[in-house]
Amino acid sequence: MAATGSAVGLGNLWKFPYIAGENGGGAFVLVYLLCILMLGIPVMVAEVMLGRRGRQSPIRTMAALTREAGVGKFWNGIGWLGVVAGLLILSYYSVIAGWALAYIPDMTQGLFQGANAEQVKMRFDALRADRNGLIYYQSIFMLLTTGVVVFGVSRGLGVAVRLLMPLLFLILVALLVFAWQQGDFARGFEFMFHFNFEALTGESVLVALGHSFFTLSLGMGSIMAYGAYMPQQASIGKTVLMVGGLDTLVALMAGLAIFPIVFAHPGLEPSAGPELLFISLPIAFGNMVGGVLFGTVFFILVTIAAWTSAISLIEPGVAWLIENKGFNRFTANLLLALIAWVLGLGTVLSFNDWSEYTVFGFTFFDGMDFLTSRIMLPTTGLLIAVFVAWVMPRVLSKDELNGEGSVAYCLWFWMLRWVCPLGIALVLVYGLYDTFSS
């Protein structure tokens, strides 16, 4: 469940239901479950498996497998760049999230209540626009987020998953008998699984490519982190699989959920961009039946969502501090929930006081998104890769996996040394060909 919170996020919630809209809804659903498959499943075993093997944080797990190997240290770096990842993507991480808190009083108020789209598009505006409000809630969320981890894996982490995973569960079950009595259903249904192949190009195919990578939460160090708490019985394969599938089971159920509300009313696009959840769906619940209590159920999940995501971005340097510096879990979680949270003033100044300020056409939370998410996952992701499939003594994956005589195993590990690398380095040579030819 820890691991499913970490992979459940702002991405099945948020991105999900725009790019399948904006590339031709069935057809990219099929692709992106090839992708999760073929792609990302075998990369998250291999991280789960380093992680497992390791025993302590990704950092010095990285380091003495690498002595175990028998290798140079460059590949020290993956255990690096996961932990630096996770930070940097918290820092802004907590900033969107904390729109998702602003919107939650908003929504119990009724401000919504026969809202048009130009008032929806002015208080978003307006919200981006606030500097004070946006670090308030940037805050809020930091502290939730603290707040779990510092109580430790069991008492903190254990519980929060235990009880948070299920109430979201419910909440999107909720939303989707909502999406059936009050939307457009059969219009939803219709554009999540008719396969549209005309809509789909090569550009959608690797879209789905780098979807089902970052949205396992993989090349960030937080699962790497989690394998080194899973017991030494339970089986990885499975548990992968049944963490890919229930990521992938709440972005459809959120499609289900939010593509038929957008459907009831005329005028908005299941391919409105970031903006879906902002704006559309505020107009929708705002002039609905029952749309200021399913409006505000509806960004508690997306809060929630983000939440467990969170807490996993923190406990890779958490344990890190807590082996190698001598810190306890309590300062360990200050020093960098602060660093997080200094960081995070440059993505909130980006949307009012430093908006106008750009390098290369970056303003300082583009430039956070590309260097994380278009550099350092899929680099991490490769060198994991590469690692285990192509330097790492295959007899120590195949001990960690129960691999002798296994069809399984021998498929996962062919998949992880041709597959992946090749899949992985498309989605980053196309990112940073993507970015700057535009």
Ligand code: PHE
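Heads up, when I say rigid core I mean the largest set of C-alphas that superpose within 1.5 Å between the two forms. Everything quoted here is computed from the prediction, not taken from an experiment. Positions refer to the first chain, counted from 1. First, how it differs from the form predicted in complex with phenylalanine (PHE).
- In the core-superposed comparison between the two forms, residue 128 has its Cα shifted by less than 2 Å.
- Once the cores line up, the CA of residue 403 ends up 2 angstroms or more apart between the two forms.
- Residue 330 shows a C-alpha shift below 2 Å between the two forms [criterion: core-superposed Cα displacement of 2 Å].
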Contents of the next structure:
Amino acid sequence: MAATGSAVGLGNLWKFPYIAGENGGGAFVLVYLLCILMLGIPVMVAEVMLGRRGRQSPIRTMAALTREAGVGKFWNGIGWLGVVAGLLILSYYSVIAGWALAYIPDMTQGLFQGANAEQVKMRFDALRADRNGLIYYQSIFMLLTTGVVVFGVSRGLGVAVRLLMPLLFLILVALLVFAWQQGDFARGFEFMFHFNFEALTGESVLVALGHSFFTLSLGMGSIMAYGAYMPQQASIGKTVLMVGGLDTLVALMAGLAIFPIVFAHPGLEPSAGPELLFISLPIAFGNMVGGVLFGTVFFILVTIAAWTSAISLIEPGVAWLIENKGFNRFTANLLLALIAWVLGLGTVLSFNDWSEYTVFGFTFFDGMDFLTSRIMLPTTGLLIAVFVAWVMPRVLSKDELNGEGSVAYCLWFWMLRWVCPLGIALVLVYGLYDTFSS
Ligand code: PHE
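Having displayed the form predicted on its own, please output the structure of the form predicted in complex with phenylalanine (PHE).
In what comes next, the whole complex appears, and the chain from above leads the way.
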């Protein structure tokens, strides 16, 4: 349940639709699905397995397992890369979650009632330009994330996932119905599932790969940290397939709710970028029966989904500070949240005061996203695959996964040994080349 809470978040509701829109739809969606199935799922099994075998924070788990495998310290880097990536992601994740928070009062006040695309865009532009407002909401979100320690991670997460995820699912169904009736559903559907391979570049394949890791919370220790708490008799394979399936379903539903609305409203573009969710769905809520209630609940749920993910972004670092540096949970959380908050100011400013400053065409926010999703997560994923399938003695993974059946084990091992390293390396090299040569 905690892994589902980590996986389902802004990545599904906010990021997937907008990057699908920016990368031309159909062919991108197909590549993304292939990445999930062929690279994400096997790496996720490996990550959970490592965590359960190590039963400590990712950094110490990797140190213990490299010792057990009798290999050099190089592989400890997997744990470290993860902690750093987690903080970098959290820094901008909290700013975007702040946008969702800011929309809650707007929704309750019925600000979007009867609104058209123009009006919603104006509201969003005002939000983005308001530096202090953004900092205010980012800070509230950070406090919420840190506050979870007061109630204990498991209880808070349990309620959030068991009760609120089904509710989020229901609202998405309601939005789908609206998109079906009032939007241009046929065009939205075609945009997502018509494979126009001409739109596909090396760069967009890299975006798809990076996002498959981002959305499954892979390559940064979150899933490893949660694997450490997993009961020995639970099936890793079944759990991973369920989490991956639910995560993909939520992302596709979000896309199918958003694109029909986009196509039905002149002035909206699928390639609008990070604001896509925030300018398309308010139109739906503003023009449906019960929209004030639905819209309020929706943005509360988006915030909660982001919150259960944010907790997992910070957990690897927190666990390490507690085990190695003698921190208690509260101060460890506070310290890391503070670091992420300060870094997050760069993202806030990149939407207003610093929007003109770019390096290689990247604003601060783009740069953070590029560095984490497109470079760090796939690199760590690659290292995990190589470590488990080539470096670690095979008996260890066999022992940990002995409940999964030998056919499933062999298939997984083969994927992890050949398909994952080659696939990830190929996309990384080609994608980076394509990004910087254009
Ligand atoms: N998977 C989360 C999402 O889709 C984001 C995340 C990435 C969480 C990496 C933890 C680790 O929103």
